[in-house]
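Below, in structure tokens: the form predicted on its own, a single chain.
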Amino acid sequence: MLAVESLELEILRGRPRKVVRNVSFSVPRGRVTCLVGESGCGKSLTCLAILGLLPEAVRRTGGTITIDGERVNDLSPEHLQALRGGKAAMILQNPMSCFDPICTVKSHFLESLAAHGGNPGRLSPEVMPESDLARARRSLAEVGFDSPDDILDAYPFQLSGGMLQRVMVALALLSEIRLLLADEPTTDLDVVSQARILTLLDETRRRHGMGVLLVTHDIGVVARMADFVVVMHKGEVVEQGEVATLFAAPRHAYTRALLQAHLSLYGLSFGDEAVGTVSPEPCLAAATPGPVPEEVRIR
């Protein structure tokens, strides 16, 4: 679904400097690729570059990006707009900052629908066409809301962070997207809401067969969600591979440091054994939560 090859990004403020260098990875259909690394390593900028949403102070200086066979580099602004929300969508880590506080949730749905196949020109929630209203209700019901109309009539400040994150997923599902980019979607949430969102993302991926690029610095999230892991450090990919293989035998010193930092929270350690002989079980056992309790499952 996604192929990033030799991506190069440069910040233009002051003296231009490279912030992402020679980054390459892929996201297969129906699978989860986790992009992991410390804050400031270039994960979010890479995501923004994929959808052509880089800020003015950052430019792409090299590399190619392909989504479902289309080279993003070659698309006009109009085609990029159609791709965003049509084939691919993105959810961010701070949902409260993504909504206009003086507009209802219904207004946000109407705006998205007008931009992607709805009824353009009718931007008043009071006259929202029934067909668009039905799509919004279905999407909200799919992410676990029992009363979609109550959510549509609410203002963002009336909803919790976890509820708003689910609304963001519902907005992404308005169209039959094939690629979902999730940039640290659980960072600002409590533990129960984190469990709900991760369960929701996994169920949605399975139901729609989407490819998912999940950006995180949380090794526990990686262990629970990832099929494939890409490790970034200081703007470069230092290691990538299947999650079990990478956890069992991390080759790069930075990857080992990430895993050891997580294991130390549980009083565990890789010890002084040769990297190739380290078993994945301790790391996976420490990093992977048990089954989501029934009381926190999405209803």
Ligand SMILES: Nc1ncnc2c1ncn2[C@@H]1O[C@H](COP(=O)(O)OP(=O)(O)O)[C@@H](O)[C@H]1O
Given for the second form:
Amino acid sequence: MLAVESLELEILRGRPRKVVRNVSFSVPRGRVTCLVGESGCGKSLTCLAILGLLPEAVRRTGGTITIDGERVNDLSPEHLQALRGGKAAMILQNPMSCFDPICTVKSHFLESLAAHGGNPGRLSPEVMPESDLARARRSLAEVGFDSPDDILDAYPFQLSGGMLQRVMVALALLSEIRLLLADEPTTDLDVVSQARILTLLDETRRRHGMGVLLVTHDIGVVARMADFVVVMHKGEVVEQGEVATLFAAPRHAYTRALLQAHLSLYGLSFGDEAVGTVSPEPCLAAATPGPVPEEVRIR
Amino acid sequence: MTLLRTLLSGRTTRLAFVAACAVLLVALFAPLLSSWDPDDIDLSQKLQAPSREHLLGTDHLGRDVLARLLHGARASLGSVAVIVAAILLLSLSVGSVAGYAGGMVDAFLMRLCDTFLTFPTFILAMFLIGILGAGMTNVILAIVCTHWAWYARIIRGLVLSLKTREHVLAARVAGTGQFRLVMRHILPGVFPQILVLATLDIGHMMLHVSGLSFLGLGVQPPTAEWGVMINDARQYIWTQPQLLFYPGLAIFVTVMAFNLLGDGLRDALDPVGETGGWGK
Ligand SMILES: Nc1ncnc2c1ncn2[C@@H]1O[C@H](COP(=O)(O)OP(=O)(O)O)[C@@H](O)[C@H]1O
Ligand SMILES: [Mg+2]
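What's the form predicted in complex with the named molecule like, now that we've got the form predicted on its own?
Every chain and every other molecule in the complex is listed next, the one we just looked at coming first.
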């Protein structure tokens, strides 16, 4: 679905420096690939590069990105624009700042619809055609809103972070996307909202069969969601593989440190002598939050 | 509307708002407010004291001072309106293109702005008038030339900071096109700030217009304009000081009103800039 090969990104400001070096990984259809690593190691820039949205100060100096057989590097700006939100969508970290404060949720839907096969040109929320409105409602219902119309009429500041994050998923689901990038979608949310968003992402992936690239630095999230894990450290991929294998036998020192840091939260340890022999079960058990109680499930 | 309510909660701003509206109404309805023609010369009636007929008396050519004062609001506000509109048009296009495009385009447009910023208003006005002749058009041209670049720079700065906001990125992620991005997500964030700036500057521009007209470079006599009126009254400063006083007061009140209104607007809009919480 998505293949990133030897991606190289360089920051132009000041003395040029490479922030992402030789990063290769792939995200298969219908699976969740987790991209983990500490803050500032280049996870977000990698995501932005995939959609061709690098900030001005950052440039891709090498490597190729392929989405669904299409080389993103070769696409014209118009094709890229059609790709964003059409084939691939992205969910950002801080839902509170991702909505234009002066536009209602409806306007945001209108805009995404206009960009992707809705009625173009018409951008006044009052004249949203019924077919588009139905699409928006369906999408909102899918992410668990009981009364989509109330949400459509709300301004972003009237909704909580968790609700906005679900709205963001709903926006992504307007088109039949093949690839969903989620850049730390739960980092800024409270625990209950986190669980709800993760469940939602999982259900969505299962229903639509899209590939998901989930960026996180929370091993708990990895344990719960991932099929594959890619570990980044200082701009390079230091280790990748299936989640069970990786947790059972982390080869790289950084991966080990990451797991250790997580386990120590639960008073467990991951001694060097045990590496390789320890079964993944205790890690996973410690890392996985329990099932979400029924009453906090999506209403 | 809530903005208006916040704006009018302060007493000073309320007063300024009323004064500014009054001047605007006067400018719009000047012919209805006085039965005299402001340009109607009657030398037999010159320098009359206030009377039932001429509420504020007459000037050295026997013209009704009140009528000239009321029509003067038209000339002053009218020219300022043209100036502000032209400045906004120029600076919004140049500023947003520079800020949004960045790179070479930005560098080029900003050097262009720097060039314009080096001209002092009065010098450029005299230069233009020296070449093209005196007249309101040239004064407007001079003021626009020397002021638009300030606005363009500020707008560029605002666009630069707005375009890195996450909701702009989110809109791009969703596949929104460039034009729509600028029109719907960036410029709406620029407008409130520019509105404040423009309101604060109305008084400033008005002083330029009246000042240049006073020097005989702008609005030409006999057209009624406050600067022209002060110039006309100059020779009678000792005998008829009220002839200087009325247009002076009109300029003072108008400039003051727009400045205070601008201040009030800034205060009313400021929390928005901080939190992004509109229309609560
Ligand atoms: N717009 C930018 N301009 C300059 N440097 C940037 C920019 N965005 C990110 N960086 C730098 O690139 C590196 C990687 O950032 P990022 O991909 O955001 O890390 P993270 O893994 O936390 O998401 C950081 O060192 C950061 O300082
Ligand atoms: Mg990040």
